[in-house]
Amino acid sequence: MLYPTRKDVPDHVPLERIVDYDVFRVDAPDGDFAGAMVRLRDSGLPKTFWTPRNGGHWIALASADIIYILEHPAVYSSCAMRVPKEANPQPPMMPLMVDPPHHVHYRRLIAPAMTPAAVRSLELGARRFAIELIDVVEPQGRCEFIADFAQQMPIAVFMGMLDLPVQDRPQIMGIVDRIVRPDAPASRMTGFAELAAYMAVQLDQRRAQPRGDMLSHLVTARINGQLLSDAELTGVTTVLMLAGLDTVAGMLSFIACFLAGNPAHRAQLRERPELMVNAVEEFLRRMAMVNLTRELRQDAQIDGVTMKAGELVVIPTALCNFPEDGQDWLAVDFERPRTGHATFGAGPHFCIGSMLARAEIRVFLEEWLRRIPEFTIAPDAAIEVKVGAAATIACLPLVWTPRLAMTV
């Protein structure tokens, strides 16, 4: 993987820090993205290196460096959220792509939708919809988990939050799929444009006839006395539709893949429901799959190398969850003592939707295992992990024996 040439590499990058590595490709035929990232870290590569792929950028693998970068936004800006730079959405997604002190103004706009009371209400809707989805596929004895469940449940939750028409779900599913699983880079940008156009219509409707929903709150909200511009509204609503979607859908894909191959863990959750809260936290730690990107505002040093202003650094946050202390952190242990993890990030951009994400994962585990307690991956399935800002299993065919067949 070493790339000992100066082609397309800045002069200040040491030759021994150049590695031919593509962050959008991962060697994980077993569907274990986090495990693949740990193997990368432990492979002997420099803990900080430069890759000429995707426009050229740095990658930091040491957990202490990753946390440091997240906690110092004045140096490591969120104005870019993925590589290469031209792949970042415009207008920027807010508050994800805004730095302090302005960041907090947009975060406060979203906060009312993420209070404990609001999340409890959203959880009720998520549970109803999860049951509906499972009841549709259970009699069939098979499903493609990503399209039939993992993507649909989070979309329904956020559509409910924004009071979007239920009949628009297929349209939104198509748009979101182009963004989350594009067949080409241009498809992703087309998806962003389509989502912005769709949300613009909804926002115009709320301006004309405000309701008690989140979109009505946004069109009447003010920052420093000023209503939000169209660009700001597009940025905030894009975050609401997407920020919790690809991460939750990706997390569900890795959890379902693991449970399909580990009947003892399924049985443990069914037999000991008191472990459910711990299990959610353990899955969050173990199945972390976000690659964050930061842009340097000024020259800085990490791991003995100089990064220049304007350069990008990719930080796989999953690596913060696997200390190099001799413990088997790759094992999934529902009785593991609670430990801190970086799955929701760190610093000022710590995920505001963490409580909702926990609720959605718990709802999935409770309702799926209650209705489909035994399931496996289809024998002919080829598991492929796709990596963007968040990783996901692209297609996960699951099979089981329907309850009706078991009673005949």
Ligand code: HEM
The other form holds:
Amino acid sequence: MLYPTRKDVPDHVPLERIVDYDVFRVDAPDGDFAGAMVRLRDSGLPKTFWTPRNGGHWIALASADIIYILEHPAVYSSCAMRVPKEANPQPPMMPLMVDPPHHVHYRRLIAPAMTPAAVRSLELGARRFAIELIDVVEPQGRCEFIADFAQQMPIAVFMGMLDLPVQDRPQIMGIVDRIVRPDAPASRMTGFAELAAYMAVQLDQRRAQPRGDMLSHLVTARINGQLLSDAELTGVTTVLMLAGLDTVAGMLSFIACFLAGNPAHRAQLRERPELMVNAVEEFLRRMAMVNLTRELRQDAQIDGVTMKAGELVVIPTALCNFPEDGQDWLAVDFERPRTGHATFGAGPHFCIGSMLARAEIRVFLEEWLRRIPEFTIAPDAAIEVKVGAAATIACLPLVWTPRLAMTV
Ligand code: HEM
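The form predicted on its own done, now the form predicted in complex with protoporphyrin IX containing FE (HEM):
What follows is the whole complex; the chain from before opens it.
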């Protein structure tokens, strides 16, 4: 909807580029976030517009502009990763919120956790935990997929990555809960503080007794000859947890919602396991759900409008996966020839956990469909998509007939 007034809008923004749009609200009662973003892009709005909501910011909807922004970090900085500006965490998350050239130092720090061998070992743990979770819910014939599965598996993977004691899982889950589902904005900050305090204890233990794990590596690592400060250690460990949690949980929520309503796709995956790798890629393309944000370091032109230094621009990465070329990109087609997608971003910050994310999604599909081949969304469930930096389905009640009931 075009905005009828210039109130709260900077003077340089042309009137026809002002749209009343809240990035945190999306009209997707079918649980299809990416589809809703495509509808927004194709609705006739300007491809780049300013919204006065959430502190006032730009939104770029054209795929070429989104990729351009991601590939030009000297102009479009990652020092802000969400709107409004005040909502950005301090200390900044690393490497996510650090620009080149310093960014690479932090990225190198976490690279050892993401090698093919490390991911294979994390996948084993993820599979064990996924089976454990499914075995708990399967006999019940129902679950709330987000809390019972989607948010739990990535926590176990994160704990495996940092070699955290298994008995701390309830504590970590409580902290994550406060960060991810805060009952008030202050509980999110409390969650971050608790995470930092928990990590400080773990880091101290590794300093006293190094174990050759990721945290031991972080406490001895140096950047330009200096050990990492407490703020840097907090920045890196927080990003490792959050970057791999909301994103994987959100992606699993959209995949499970789709599969619950599409028995033919479920059957195809069960009957043709050779399609699994392609299916993971197709889901990643089709269910993209990350809205990135950049802050302008200097004035710049995109799509014929001038954005000023200090302004924020939101870029929905999903829109790069649905070219406007007449093909049916909204269809989920496991036999689609592989195409590139921007679900993991582009440019220097391209997701370093992409291999791990793919493994987690494949583990979910394999183990869930093996144990719960038929399932649907519970009747009367109202599907609500929640949008943050990553979108997710807020609550997804699923139902099925337990195996035991079928054999009686
Ligand atoms: C489906 C799941 C995932 C999606 C869609 C996703 C998406 C993304 C995107 C779009 C970025 C770029 C951010 C930017 O340009 O500002 C990113 C960066 C990142 N991701 Fe992922 N991610 C996923 C899973 C994971 C996992 C499992 C991890 C493991 C811990 C992870 C760790 C990271 C890190 C550390 C960065 C920052 C990289 C950098 O700044 O150089 N992600 N991710």
